[in-house]
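Just one chain follows, in the form predicted on its own, and it is written as structure tokens.
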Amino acid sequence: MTDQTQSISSVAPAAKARAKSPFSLSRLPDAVTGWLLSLPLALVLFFFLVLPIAMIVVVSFWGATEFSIYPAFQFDNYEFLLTSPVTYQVFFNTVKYALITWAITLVIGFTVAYFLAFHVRTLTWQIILFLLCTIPFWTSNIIRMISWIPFLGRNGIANSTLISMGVIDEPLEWLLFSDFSVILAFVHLYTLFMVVPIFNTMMRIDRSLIEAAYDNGASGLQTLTNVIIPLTKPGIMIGSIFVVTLVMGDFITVRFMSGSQKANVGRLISNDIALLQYPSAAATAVILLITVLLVISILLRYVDIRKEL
């Protein structure tokens, strides 16, 4: 009993100063400790996000000559942009390499992402393939790019594979230096921030609404459209959204794959920036966000992803 009479002592004093205390989170409003533990985050975000993209934003509307840039409020930038045929071919090329590499994406994506969840039946194994999928991401992008231009050169494997087996009688032209091998390398490099999202996605699908489909005398096909599809659409739609801001803001690919006889608005604020024209590549820059946005915003209005994260 003296015990435990002492220990109540020697605890009260300690409660009564923190109550007592001015700095204590639990005498302040929930709306206000809230907003203070997230003070930190915001701060971060503050300065390594929207500072930065501010800035950008101002300097799109500065002058430069051909050796200075100079503070201003103008829209010559823009003006030149969006007058400009070079412009909305640059864009076309963005978009056409961001769609046909998202549709590519989704199919081996979805494939994947249904026989590591649905098919492998241990969890071990499915550990062992999920980590083979990423064996290619332990070297880097431009390793990893270099390493195709043996393979679909003119005389690279593939066309010495094709004439040997008779295929072809000639070297195909295409396979490198073209938007085939810029496609082909999107899809190498890109393909897993599909299968990630869409598999984790997978893995959460109650089990027992298949059954349940199985045994309402659903088929195979209809089960996948009706019942896993629906549920997957989150997962989907987060790799979308990997998938093509990455490629949309990718300018090292084109350059390397289509031998840079190709260019997207990557490659564009790149060469603007190598003949120090920063205004010009900050207002490109300011467009492709403004396009990235309208794309995540359009993917958002068919699933809420707010549940899946």
The other form holds:
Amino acid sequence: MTDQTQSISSVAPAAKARAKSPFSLSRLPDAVTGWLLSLPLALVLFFFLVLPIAMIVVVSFWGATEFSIYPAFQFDNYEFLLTSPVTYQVFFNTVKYALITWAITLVIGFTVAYFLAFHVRTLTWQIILFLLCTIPFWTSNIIRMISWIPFLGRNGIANSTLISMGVIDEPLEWLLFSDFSVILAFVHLYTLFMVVPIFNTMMRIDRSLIEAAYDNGASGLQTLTNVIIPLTKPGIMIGSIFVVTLVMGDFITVRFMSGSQKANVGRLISNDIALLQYPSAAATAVILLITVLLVISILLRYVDIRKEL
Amino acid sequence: MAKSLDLELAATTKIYGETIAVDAINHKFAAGTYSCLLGPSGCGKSSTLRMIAGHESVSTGDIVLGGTNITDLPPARRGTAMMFQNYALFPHLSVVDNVAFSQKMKGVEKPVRLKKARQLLELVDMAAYAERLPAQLSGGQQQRVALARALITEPSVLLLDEPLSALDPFLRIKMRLELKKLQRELGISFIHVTHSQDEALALADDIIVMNGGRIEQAGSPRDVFNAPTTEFVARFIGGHNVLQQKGASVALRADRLKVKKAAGDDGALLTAFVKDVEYLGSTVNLALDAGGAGDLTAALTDEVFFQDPIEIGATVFLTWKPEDAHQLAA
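Switch from the form predicted on its own to the form predicted in complex with its partner chain and print that structure.
Whole complex next, starting from this chain.
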């Protein structure tokens, strides 16, 4: 009873105010109100997302000489891009980095999240250990990358330790400025992006399901494969999207960690920009964008992401 | 179905750190009976059930099922199966896959296990929903699936942890009847944890009232309701008055109190002041203040009450038959 009277009395003044105010939104038809409410975000997205992408698409059809860019509608950039073996090599390299990084971050991320969610019993320790995972993120990613160099270098800590331990006789050359160091840096930078969504989905798994599996005779491994992994799939997919898009769009990590010896699509674009070849850079960007969107749409086929938000 | 076996708790104890959750209880659950562990929250009834199920380690003491000591066996090898409070159905598996889960874990071939799962679903009348996901079922339907999943393991004892608490009152009574019927048909023991007296009285062949980690009283529903042996049981089971008589506590059923407006020649045992009158349909409850004897409740049938209605504020005279007053343990 009291609830009812309260709600009635709180509605009444609002209704009155609505009637008085000449600028009230509620006087407009619902459709107009809806459009107005979505307008600010729509404008932001239009100017900062749609317009730049449209611009890139437009520029990708422009022409360029050694010293000038001219507006045009020609397929020269795409033709050059799609017929050059370098492009395929670089795209292959990008996909290779993305796949290897994805696989490693998935294994590490899943293990860390599993440990945090199922083996750490108290919430306090879960929070403490979780914050511990984020410590590397308190510094800039450039610093995190560069700090690998003295560690992995020819006379770096890793090599000198291994030599003094007698494991190797001469420094390992592939530790730094190689695919190994690039992927190592990627894994270091992006594992947390895998841990967070997986941990989040794992925390939502009802603990009685684990008990029910145990009651039904499932071993630890069977519970993992039959219950935990299927229920964690949305988190795995979200983490995968993060990692794959970040790695595919990256250029600075590849440049620093490979000592400019390896290339991915991001570096191709940045080189074009450095040479003021904007149309060519734009065309490469468009192809990269399409590739990434394809990858994401494939990943989204396996999970209903809306259920997770 | 598996043969029903006697289940025996021998000084079974559960200690969490400093607190004793279950204090050396002894009880024999006879084969093929429906038993209810009844008590308020924190009385140790759930811990007891979880120890029987093997989801909680036993601190000291033993659990013996049909002559086998199962104290330290894993849940799936005990001959028990558990139905969880919120059913704990796997949300990513269809109904039939949920039921077939334990068979899959054992490595039974797919056609064989699905056939068996469908048989179990037929038993609980859910065959038509085999392909659905748990989220597409109502609470009552989920419960039937959970039952089928527990029964496919062919347990000697089925353990039910507050199985009806998630249902609405109407469905609760319906499922109550079905549980009892299923138990009769299968002939295995059901051990059912509940905090609802009505549920325990309606279902059980054997009620075990627990309090503070101990068994207060165990027996048939009629014995427990009619003749509670401790004050706790008298109060918890409801429908009883506890009053002091000659220095000892006695329990007296509220419906055995006779209420009169005038002191008769048989001599009233107590006089009381009517504080409140509650109409409950078939009965009318009087809240009485009997001075030194404390607050009492008298339950009159509506027929008796409305022959001669009693007003709030009236003084009434109470009598009862001596055999209705049950001495309580101090």
